[in-house]
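Listed next as structure tokens is one chain, alone, in the form predicted on its own.
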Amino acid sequence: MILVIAEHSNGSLKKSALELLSAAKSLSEKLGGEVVAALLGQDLSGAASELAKYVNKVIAVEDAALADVRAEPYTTVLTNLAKELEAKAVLVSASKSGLSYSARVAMRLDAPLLEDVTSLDVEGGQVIASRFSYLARVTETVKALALPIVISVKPNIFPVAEASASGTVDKKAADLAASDDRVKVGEKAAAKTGRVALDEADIIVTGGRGVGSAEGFTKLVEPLADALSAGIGATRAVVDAGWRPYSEQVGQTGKTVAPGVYIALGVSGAVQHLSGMNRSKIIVAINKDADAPIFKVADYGIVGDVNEVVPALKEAVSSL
């Protein structure tokens, strides 16, 4: 059996949950066993019903202590669940949340851990995976020599699963110990941009120093993103300058994204930034410097001033 931990927010599944199901189904065909999806949290009925459209069995673990993602209670619940179900593999998203507890679960299960993987295969009953390293310029192949195994899957790599099931939802108690409640979430402040989140966006418009200023984002990046219903990204230099919040930073020290379309406006293409977006399916670059490194990875490039090209591009998009 393969256990998938489905992430959710505001009563709905995250895109990463459906990507995990796709990865798990592919793995189950080679490793054997059914795919079971688990939800942890509070008020899970909506997300559980949605998840049951993709997998035959859903396990919902509801408890007030699981309302916020905290490593210790999540580790206890997932470890107990994996042991009870005798899971061959536990799949989690390599998100900030998933990475906070995946290693702990592996340790408690005495299981190998494959982190941030981009592909999965089975050879001789052993799981083989690929993952990026050295700023995504090298692809490593790693193998787990034993089962069970814990795997964190890189977001935006696997396709989204298709709804093809009419599954059941089983509810389970959390069964937590006092030691699992040592860390509390004091306050959460969510950014309210009204735009799609970077890790959920199929189109991303990113601005670099070539945009010129914070006002340049308002005049150029935001209108184009709105016209395309896209997420907004920024380079580290832009974030360090205070033009945009850290939550929008793309790159080695920010978020790694792989949307269908990535539009880079005034982005030079430092290797640290490329490592966070060079797996995008289509890359479009607009920069007045014809020698900018971004053009080496771009599928389409325009050498020109963003102040002239972007308004024309936005007008063309709006007229469609």
Second form
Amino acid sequence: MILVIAEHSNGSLKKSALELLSAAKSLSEKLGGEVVAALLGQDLSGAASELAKYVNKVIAVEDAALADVRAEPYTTVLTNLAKELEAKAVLVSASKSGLSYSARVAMRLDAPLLEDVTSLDVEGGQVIASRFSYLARVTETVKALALPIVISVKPNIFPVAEASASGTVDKKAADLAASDDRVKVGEKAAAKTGRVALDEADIIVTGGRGVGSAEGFTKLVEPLADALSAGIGATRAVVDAGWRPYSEQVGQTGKTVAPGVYIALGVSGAVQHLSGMNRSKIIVAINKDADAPIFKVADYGIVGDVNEVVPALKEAVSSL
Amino acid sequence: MKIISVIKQVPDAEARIRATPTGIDLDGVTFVIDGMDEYGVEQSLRLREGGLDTELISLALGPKRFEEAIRTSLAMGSDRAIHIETDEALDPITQAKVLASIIQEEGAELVFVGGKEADWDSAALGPAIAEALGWPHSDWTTRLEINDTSLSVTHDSDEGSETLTLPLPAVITTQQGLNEPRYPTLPNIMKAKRKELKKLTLADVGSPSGKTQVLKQEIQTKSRLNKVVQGDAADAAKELARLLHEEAKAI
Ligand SMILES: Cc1cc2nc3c(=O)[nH]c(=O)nc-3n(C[C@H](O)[C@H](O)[C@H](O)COP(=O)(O)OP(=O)(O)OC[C@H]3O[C@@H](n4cnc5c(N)ncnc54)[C@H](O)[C@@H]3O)c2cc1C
Ligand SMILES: Cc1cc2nc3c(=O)[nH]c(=O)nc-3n(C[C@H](O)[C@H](O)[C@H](O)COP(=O)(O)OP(=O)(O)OC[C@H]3O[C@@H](n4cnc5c(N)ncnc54)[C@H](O)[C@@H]3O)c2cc1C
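Go ahead and give the structure of the form predicted in complex with the partner chain, now that the form predicted on its own is out.
Whole complex next, starting from this chain.
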């Protein structure tokens, strides 16, 4: 069987959960066995019945110690489930937390890890995946040499599963070890944004140093993003200047995104920035320097001043 | 107390990488210490400068060329280094087992690992080392304080950031924001040449075999339209909106 860990935020399923289910379904057709989805957390009944619309078997593991996503308790629950159900593959979202606990699960199961994958296939009973490397400049094809395997799946790549099941929900105890509780979570700061999350946004408007100031973001970037229901991104130069929070940074040391449309305003296109966005379907650049490297990776570009072009673009998209 | 920083050497971000039928060709590419690893070395130096009585060790697993990156960490201020030299590209899980065995042998209590490697784009090494050692870890760490037997950290979470406390021994994976790494000074670069660099081979650590195999590597070359829309700001903006709507069907 294929074990899927469905991510949720306070009991509402994340899009990544449905993407994992579609990845798991096509993997199970080639590898054999059914798909089982696990939910970890507290008060999961709502999320569990929602999840059961997409998959035949849901296992809900409720425990106060699972209220926060912590690598060690997650690892214990997932390795226990994988062993008990004799999973051939464990699928996890390649979110910040998923990348972290999936490595521990692989180590504890002594299993190969396929990390941050963008496609999955099976040949001769062995799982083969594509993933990016070298700051997303390279696409590599990797084969796992044994089963079971642990796979973390890059968000926003696989299609979301369709709600075509009416599955059952089983509850299971977490069965944690005392040491699973040794990392204590203190204060939490949510990345404040009333907008669509960057990693889930279908359109992203990113401002670079060319936007000029924090006010430039309020005056130029935010209105355009609002008109497009888009997420807002920033370059490191902008984050370092304190104009925007780090949570909006796109690039090597920020987020990796691949939206349908990526609009770069006053962004030069440094490699460290490109590595976080060069997989976007369509890239748009507005920059006053016709030689800026960003134009090399752009589908559409305007050579011009953001102060003039961006308000005009906002008007133009609003009247579409 | 011993602190170990795991070091990798990676292509410079600006380096032009070429693909060949057999994989990535790194000939002629400039290599540097992974920027994410520098955060770890810097943090260990700051802990010592803050009064912690500690020995700082750099630990690397990779080909001979890694020596340069190891020397950079020694020039920053690490005391000595261990290099397990191999040309084999072992997967992060297998690497973690090897590194964990050395960490255990050394009796280190705190280990820094880069949050995401700039060659394999992998974030697995740190958590996997922690698991192999049976230690807790903090990933994507942006702030760290040490209090006797525990650590207080801030790290990036899925929803934003959170503070954690965790007991030592522990593994910390780094993230931008943790600190600003120092540049090695010339005298320190000279001094680093005389610091101990112990060499091991994979045979010394049980000749592990990898769990994955890279079949193919290609440079991403999705061709872009490269259409520059002409006209004054208002006309160009209107035309761009039309293209995105009608041609690209994207908005
Ligand atoms: C979408 C795309 C991504 C590419 N990614 C890389 C890459 O990561 N590494 C690489 O060495 N070559 C990259 N290339 C270049 C590619 O491999 C060929 O070498 C190039 O298209 C032909 O080279 P040129 O000098 O004739 O053209 P040029 O138009 O001069 O090449 C494009 C220039 O932009 C840079 N570049 C373009 N896109 C990217 C990107 N996504 N990430 C980083 N740099 C980029 C290249 O390094 C080069 O300097 C990319 C090309 C495209 C179209
Ligand atoms: C280890 C490491 C990691 C890094 N990680 C990241 C990362 O994750 N993300 C990231 O973004 N960067 C990262 N960087 C930094 C990166 O190298 C660049 O410095 C950064 O991306 C530049 O940001 P920028 O494009 O906003 O600024 P600049 O490079 O200064 O570009 C500003 C652009 O705006 C244009 N402009 C100026 N005024 C106007 C105007 N009025 N109208 C139109 N255009 C205008 C200019 O022509 C220019 O092209 C990293 C660097 C290192 C060394």
